[in-house]
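The data below hold one chain only, encoded as structure tokens and taken in the form predicted on its own.
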Amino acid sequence: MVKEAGQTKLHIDLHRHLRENNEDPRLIRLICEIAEASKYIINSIRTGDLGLAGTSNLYGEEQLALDVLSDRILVKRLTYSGVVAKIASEESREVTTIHENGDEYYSVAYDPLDGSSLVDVNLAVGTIVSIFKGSNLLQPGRKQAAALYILYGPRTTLVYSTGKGVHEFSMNQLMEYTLVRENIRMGDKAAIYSPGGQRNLYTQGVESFAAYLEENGVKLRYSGGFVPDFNQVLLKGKGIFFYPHLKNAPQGKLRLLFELNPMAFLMEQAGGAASTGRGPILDIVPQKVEDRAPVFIGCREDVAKAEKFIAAGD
């Protein structure tokens, strides 16, 4: 296998490389039937109706048609894969029990289209899955057996970690993913930050940390899209990316277990870090399956740096 960022056996598809890094064989199939269900939802994309379903989520957010849809298409394959046990998604209000006794199978909780709303100005969005051994959503997401996000851009890649490292793929003219890097390492310090939130509902931390940023010439960039934003940090590997807590927000907005938790797992492979500000993301215990959390990501550094001014001026 390839052992450095940036180098690459041509040809390695997604199936094979799992297969060669000795992964279970249900954890296998579970990654690609989400990698296979991708395909549907970039069809949605491109050709679904980009308005309201008239529903709402687990958050009381009204749902667009393409939310509900790319949720669907991720329940049946997963159903489907005959591996797993519990299914949790940031758009339904119920987790959804597929084998009661799952010790021997995976549950999984997703977003199955963050950033919905950048659709319609045709922004890139994504898919974030996190997948625990069992049936058991619950634990800290640093049991997590594997994590993944499928990023909709002008190409459409998946990064995927089991633990054993960071890895990217895109999808080729056949609709199939195949190897680009591997074992992607983030650096020490930002040189690109994406902050999320309204700057005048910063605490007195965030803002002196935000501050600091900009004195030191790191460079502004935000969409708006989690995914998106994270990308761009891991795969420049010099970046933060926070959602902070507000004064009107303590617990921040982004979710525990359908993105924070996998994201974070993916930067700690890459040698990032992942804090609320007060402590690393991968030690909480949820409580709920709606849990949020405040969130700095990226550059080991930075993110010390940003518990060092939270500490100090909240």
Ligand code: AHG
Second form
Amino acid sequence: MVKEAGQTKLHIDLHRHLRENNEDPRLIRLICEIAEASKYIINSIRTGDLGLAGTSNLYGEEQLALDVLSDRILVKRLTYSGVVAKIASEESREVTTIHENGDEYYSVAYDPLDGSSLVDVNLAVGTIVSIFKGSNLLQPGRKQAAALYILYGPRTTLVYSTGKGVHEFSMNQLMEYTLVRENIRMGDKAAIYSPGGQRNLYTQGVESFAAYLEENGVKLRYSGGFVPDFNQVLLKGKGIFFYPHLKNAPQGKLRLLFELNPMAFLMEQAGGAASTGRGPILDIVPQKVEDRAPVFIGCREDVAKAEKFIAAGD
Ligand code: AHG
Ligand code: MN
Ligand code: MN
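Structure of the form predicted together with the named molecule, given the form predicted on its own:
What follows is the whole complex; the chain from before opens it.
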């Protein structure tokens, strides 16, 4: 049951929610295909092989069997959905073209199983998806038609936005995604922070920002999985996640197309902010599919503070 502005909404599932929001039927199809794929990804997380796949991904990182399997599940669903022009995956070396002249179709960039190295210790992981209309994947994130993530934790959570607010769904006993909360909003100031990257590699500006948060009683909450860490910040509405530029990695670690653009879209839709430390994530024009960027994402005041510390210290 969901309560919103005095009225009660009973058992609205994802499909109905999209339909009632008057979304393009092709976009509805696409999002529902991804939601279907997630059921098979859950199954592979619960029971699949935890070993290496013996292959490497777009970034030259060793792939786990689970990374490859989750990618295959999504590729198959998207390829046969009939609504997809191009597919780019963190786990695939090439962009796949399904429809050449894809103006009326959608292109998708995704990380099929973010945090996969945490499955062997039974921590939470997720799928992150960015969707553009047409066939150009190298556009600023602000042009996304939709963004979503699915969090595989003790429960399964799906959060999506098509640019009309951010909405949370939870999987029920029938494996349907049902509405939990509409129009999630961020507060102004963080109560928790999730700092990625090794602290002794922080630049002066980032170090001063981390110290400022600690001095102000902001509590540390970091699992090492971007999706659960981000989900905590977003759903509590009072936090900041950052994976900054490091002394030995000026672009940080996280990937613009597969991880940052979709999360930044959701965060801005919820009234929060997402910055590289020097400007909005969503304004970056990607040069390559594999681009990375530093990220500070969460409550507006804290993201602005991070930018100030970086401008002064770096
Ligand atoms: P992936 O599993 O797709 O390679 O990404 C993991 C990411 C993200 O989940 C997390 O925020 C970050 O890597 C953690 O990085 P460290 O290993 O540097 O802590
Ligand atoms: Mn990832
Ligand atoms: Mn990944």
